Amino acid sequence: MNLLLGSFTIGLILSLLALGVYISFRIFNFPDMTADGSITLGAAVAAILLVHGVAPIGATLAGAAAGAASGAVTGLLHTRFRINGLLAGILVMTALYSLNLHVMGRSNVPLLSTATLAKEAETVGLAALGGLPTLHCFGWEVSVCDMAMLVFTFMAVVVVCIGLYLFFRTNLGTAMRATGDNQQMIRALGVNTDTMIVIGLALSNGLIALSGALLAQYQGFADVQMGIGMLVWGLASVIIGEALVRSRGLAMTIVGAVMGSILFRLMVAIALRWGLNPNDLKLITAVFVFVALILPGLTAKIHRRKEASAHA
């Protein structure tokens, strides 16, 4: 049961990554490769501030702000210097590897003896249950720490999702969505599309870095290698979510990204539980993404064939 709770918690944390990838890839049609670096940057900034005694909330928000700054740099490289979007993301991602090492001072920063949001959530959970270290849930005995972190993460994701939905229904948010749909049209209406792209990439990488900051506090460490392959994770979550909700509506796609992240994490956990070698995790992740990419097309093709056979 604790494995299931942990999978749900990590899935929820990485759903913020999925939402960030959704903004860049789906709303702006921008192939932003910064994600692998910005998620580590968020974790690194949060971890080093926590070690130096900064309050967990402040450290977490600072990590998100650092990620937003990295996304803005990618946007500026693309809009001001006319560098190809894919290449701009790769340049920033590469630079962030060295920057993350400078921020942390070493390749790994442990947080086991440091005050974090995970420990604060555990303290609140223990206080709410009168100090009981475990509780019974559907016949299973689960740790209060794991349950408290799951509840906290769920609440944080709900707040972010509602905030995103409301933001994208404002004039600025609508202009950003229109920029991704048709830049020529929105430019003709007097909107500066370059500014929209910079703000959008900043928002995207801010969410991704926020995910990294929370992940580091949940795992108890920040590592310079933790961002490798995370962009693929985010893309897989978005694709799986779209297949689940089968809707292009704003609210449903946001919910779908969260659902896709949780489901993807559960699939990975099941694979590990069945004896998958951890060294093959990235390979299995790539296979999952491949299946998620081709499955909608195969499903549509089969559906068309059935319709053709019915009309024949």
Contents of the next structure:
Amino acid sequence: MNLLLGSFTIGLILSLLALGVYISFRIFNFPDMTADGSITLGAAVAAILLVHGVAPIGATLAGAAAGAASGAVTGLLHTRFRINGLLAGILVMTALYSLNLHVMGRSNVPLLSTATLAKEAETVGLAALGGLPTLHCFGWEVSVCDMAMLVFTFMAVVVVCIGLYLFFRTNLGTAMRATGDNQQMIRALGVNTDTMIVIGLALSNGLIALSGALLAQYQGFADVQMGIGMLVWGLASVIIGEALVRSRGLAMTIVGAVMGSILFRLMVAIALRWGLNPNDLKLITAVFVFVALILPGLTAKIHRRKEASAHA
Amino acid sequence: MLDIRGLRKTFNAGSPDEVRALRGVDLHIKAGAFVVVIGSNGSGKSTLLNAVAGGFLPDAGQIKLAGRNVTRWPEYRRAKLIGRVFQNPFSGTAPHMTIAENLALAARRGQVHGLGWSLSRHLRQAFRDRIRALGMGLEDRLDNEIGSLSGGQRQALTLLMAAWRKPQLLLLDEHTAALDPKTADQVIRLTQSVVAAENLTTLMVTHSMHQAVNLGDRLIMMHQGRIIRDFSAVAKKRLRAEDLLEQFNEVRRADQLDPGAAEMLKALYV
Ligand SMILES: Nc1ncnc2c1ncn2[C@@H]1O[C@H](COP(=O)(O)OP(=O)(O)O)[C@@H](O)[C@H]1O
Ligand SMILES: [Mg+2]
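Having seen the form predicted alone, the form predicted in complex with its partner chain:
Zooming out: every chain and molecule, the one shown earlier first.
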């Protein structure tokens, strides 16, 4: 049960990463590599501010803002200096590695003795239940601390999802979606697509850094290595989400990304429980995304072959 | 209204693929005029329209639109003044967005895109009414992805979008070339009514001699990056499709008369 609870919580936290990846990859069609650096940046900024006594909410939002700034830099490199999008992201990601070390001052910042959102959620949870440390839920005994964090992240993700959904239905959000769909058309309608890309990547990396800030507080530390492979992780979640909802509607794809993130985290937790070597995790994630990317083309090909042989 | 002077554009200058697409174009169009552009493939018609729309910066020359020198304005800024329909039906709409969303974007052409809702009930009703008048049965499909429509339907909607906010200038680049003849006729009729309804200043490229003689009140012919014929309303009225074909052949013969002479001409002009 605790495995389930933990997977749900991490899945929810990483769903913000998935939503960020969804914005850059799917809405803007922009393979933004900044993610690996910005998720760490969010964690690093939040962690160092927490250590210096800043309130958890403020530290978390500052982490997200730092991520948004890094996304904007990638956008500017791409639009102002016409650097290939993939390369622009890689440049910023690489630079962020050093920046993150500078922000943290060392490669790992523990948060065990500082106030965090996780601890605040626990306090609120304990108060709400009159101080009971455990709670019976469908016959299982779960710790109030875990439950409180789950409820808190759930609420945070719901707020972000609703916010995103509403945002993408405003004039600005609609113009941003159109920028990813048909740049020629939206320019002819008077939208500066460069600005849209910069704002979009800022939004995307803001969410990703928010995810990192929450993750650091949940696991109790920020680490300079924590971002490695996170982009692919987010992409895997998005792909699973798309398979789950099979819809291109805005609301459904947003919900799908969240569901995909939770399901992916659950699958990974179960695989690890069954004895999967954690060292192989990134390899398997990469292979998974590779297969998911080529699968549609492959099935279409097989389909065509079958049809061709049926006609012959 | 539209005032083009000495416009020149060479693509891939200095490389073996150098193309001198515009070799000094002067064109003055009065407000409310409907100008049709014809010319052989590669004569620079699309390049001329792209230059006006701001797709690239010209090498030389000046473009004035509605009294403003827009030569150095970026494309998105000129969009405030210009409505556009492309040859490719896929170019003018965002395929994965709904009909209503596409129209909503057009309804804000050249405006600031802020945090107001892009769609209101009022706007949807206006879209429905206007689309119903098309008679294509699309009024109940406002929330369908526009990519699910046929090329003709998309061109019709792109035309509505280009003219939703009255543009100072409407640019149509062979916007029926990719359609079957019957659909092309429909879109042409719609074009006439849209242009007439608001007396839009229009610059339309066509490959159809039939359209060229029957539409508009002025006809220009382009060849090798230049305007070589310009028929005003009076002269145009007397034109028949056969006359135009004859004009084309004349130009072609002049080009091919004698390879040596052609080379000389090229050396002189190019
Ligand atoms: N972006 C571009 N890059 C290179 N060459 C171009 C470009 N656009 C047009 N051309 C060339 O310029 C010439 C004129 O093209 P265009 O204006 O499209 O002709 P058309 O009259 O058929 O519309 C052609 O030779 C074309 O290949
Ligand atoms: Mg053309």
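Heads up, when I say rigid core I mean the largest set of C-alphas that superpose within 1.5 Å between the two forms. Quick caveat, the model's predicted, so the values are computed rather than measured. Numbering follows the first chain given and starts at 1.
Asks: Is the shift of I57 between these two forms large enough to count as movement, that is, does its C-alpha move by 2 Å or more after the core is superposed?
Replies: No, shifts by less than 2 Å.
Asks: For a quick test of reading the superposition: does A286 move by 2 Å or more at the CA between these two forms, rigid core aligned?
Replies: A286 C-alpha, core-superposed: shift of 2 Å or more.
Asks: Would you mind giving the Cα movement of R305 between these two forms in Å, after fitting on the rigid core?
Replies: With the rigid core fitted, the alpha carbon of R305 is displaced 8.9 Å between these two forms.
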